[in-house]
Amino acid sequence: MRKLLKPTLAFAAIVASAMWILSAPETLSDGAEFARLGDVEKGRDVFYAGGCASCHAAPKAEGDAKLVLTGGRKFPSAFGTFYAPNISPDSKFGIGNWTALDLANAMVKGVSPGGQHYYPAFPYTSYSRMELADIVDLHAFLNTLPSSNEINREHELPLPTRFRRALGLWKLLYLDNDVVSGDFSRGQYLVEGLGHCAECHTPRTILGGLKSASWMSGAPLSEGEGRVPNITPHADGLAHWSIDDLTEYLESGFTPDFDSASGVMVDVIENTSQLSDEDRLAIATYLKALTPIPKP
């Protein structure tokens, strides 16, 4: 037994060291993309396409109050309960001291300015497909919004999930910027990247990663009973919707069955209604071109 103990401990040390190295946060280099001033008007479009206010505005905020990104919204999950942070331009309680590079590292790499992994309740697995220029513009727009001195609420997590370093290994499995559709179009960019639609409409593995084989086919509703619908052009999903139907829904919230958006989709429609007609058409065209998949 003693003869086996030393090599066993040595092997365990090697494995632990390798896992520590592999789980290290990876960040972007400061390049020319971050040297320019962001375009506020373009940043506004990115803001609405990305649905920032839907998660980061105060719960039940309405109208202009949704532009105060005070945080606090609750996100229950199988891994614990997460709370959206304050991302207003307050220098103490928000992200007012962040550079455009800091914001890019958060959105593309899931890493905080302090070098910690973010939990994927923040959908950086989709934002990783974003263009850095869009993040620079978003940073400029966020700095024009009202400040909030609301203190961030701590996540409520069981002990195993509090160890953030392990997220580095999770990212090796699930964080990449490969497109799913294989067609790098404007619609693909808006749906797979900025709009992060798959984060709700795609089922997840036991580890919380997206099941790409069931892309957009619907998933359990994380915030209560029910399901997020299938939005592939399958009979279970959008087969009977035309591109015009989808485009109208993204602007007005009205379905071809004379119904209207409800639940969390009300927030989504508030965002997509702010987009251009061309962008709504691009989203609709992408969705209708997806592989039809039955709901799980």
The other form holds:
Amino acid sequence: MRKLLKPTLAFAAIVASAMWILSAPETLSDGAEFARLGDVEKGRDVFYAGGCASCHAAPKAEGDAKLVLTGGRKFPSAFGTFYAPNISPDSKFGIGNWTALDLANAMVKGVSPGGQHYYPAFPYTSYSRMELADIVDLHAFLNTLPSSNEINREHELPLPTRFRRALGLWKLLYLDNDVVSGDFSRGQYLVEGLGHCAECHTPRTILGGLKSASWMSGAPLSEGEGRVPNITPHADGLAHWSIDDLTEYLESGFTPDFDSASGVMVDVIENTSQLSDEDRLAIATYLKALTPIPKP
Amino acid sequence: MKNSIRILALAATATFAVSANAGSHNFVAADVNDPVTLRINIMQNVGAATGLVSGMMKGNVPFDPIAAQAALSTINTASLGLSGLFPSGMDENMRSTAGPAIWADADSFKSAIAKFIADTGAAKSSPPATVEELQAAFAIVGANCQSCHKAYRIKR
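Could you give the coordinates for the form predicted in complex with the partner chain, as opposed to the form predicted alone above?
Complete assembly follows, chain above in first position.
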């Protein structure tokens, strides 16, 4: 038995070192794209397509108050309770000191300026597909918003989830770092990337990653009782919706039966109503082209 | 028992069919003893009236002041009947899209219905004479759909 102890310890040490190396936060390198002055108007479109205010505005904020990205909204989940941080341009309490590169590392790599992994309650698994130029524009737009000196609330997490470094391993499983290039359609870019639709409409594995085999087919609501609907063109999803029905819904929130959006989707409609007709059409066309999958 | 199973099935069917079945309402028999079936029917009627208003606002249906007034009145009628139709503690509630906040935050829910009554009452009592006036009136009335469904309705 004693004879085995040494090799076992050595093996454990090797595994631990390998895990440590594999879980290291990965970041983007600085480049010419980040030196450009961001376009505020384009950044505004990115802001609404990405739905930033839906999570980062103060809980229950309405109207102009939704532009004060004070944070504080609560996200209960199977892995603990997360609180959205202040991302207003306040240099002390918000992200006013961030460069466009910092914002890109957060959104595409899920890594903070201090080199820590973010929890995937922040949907970088979708934003990872963003074009860096869009992030530079978004950075410029965010800097035009009002500051807030709200202090960030600590997440309330059980012990195993508190070990942030382990997220590096989680990212190896679930973070696809491929940045979308020009040959992806606009609709796919908006749905899979900026709009991060799958984060709610796709069920998750026991480790909290998206189940790609059930892509967009609906899932339990993570924040409480209820379900998120199937948005594939299956009979129990969007099969009966025309593209016009979908663009109307994304603009006004009314379904073909003049029922209205409910729950957190009301916030999403507030964002999609700000997009151009072309972008809403691109989203609708792309959703209707998804593989039809029954709800899980 | 048999009766309650039937109600459960009806409510569940309506819940899913309303969103899945474009253009055609799923018929739910209104049972005077079952508030779930009553409120589903009321909400469907609001949807039908909203469809007419929407058609006129977009120019798909010719604007008619009497029809507009009738549609707004229909929505107002719905608002007047809602408050008694969400009794707590019914198993059937689990089978409709009524969310738990209705009972957890009953006072706020009641205020939301009161606002719906006030807004639709105001729209009804100053009938729109033009499409522009209808658009202005419905902007206020329609906001109630979203705000109430955001807080008090869930999908199942």
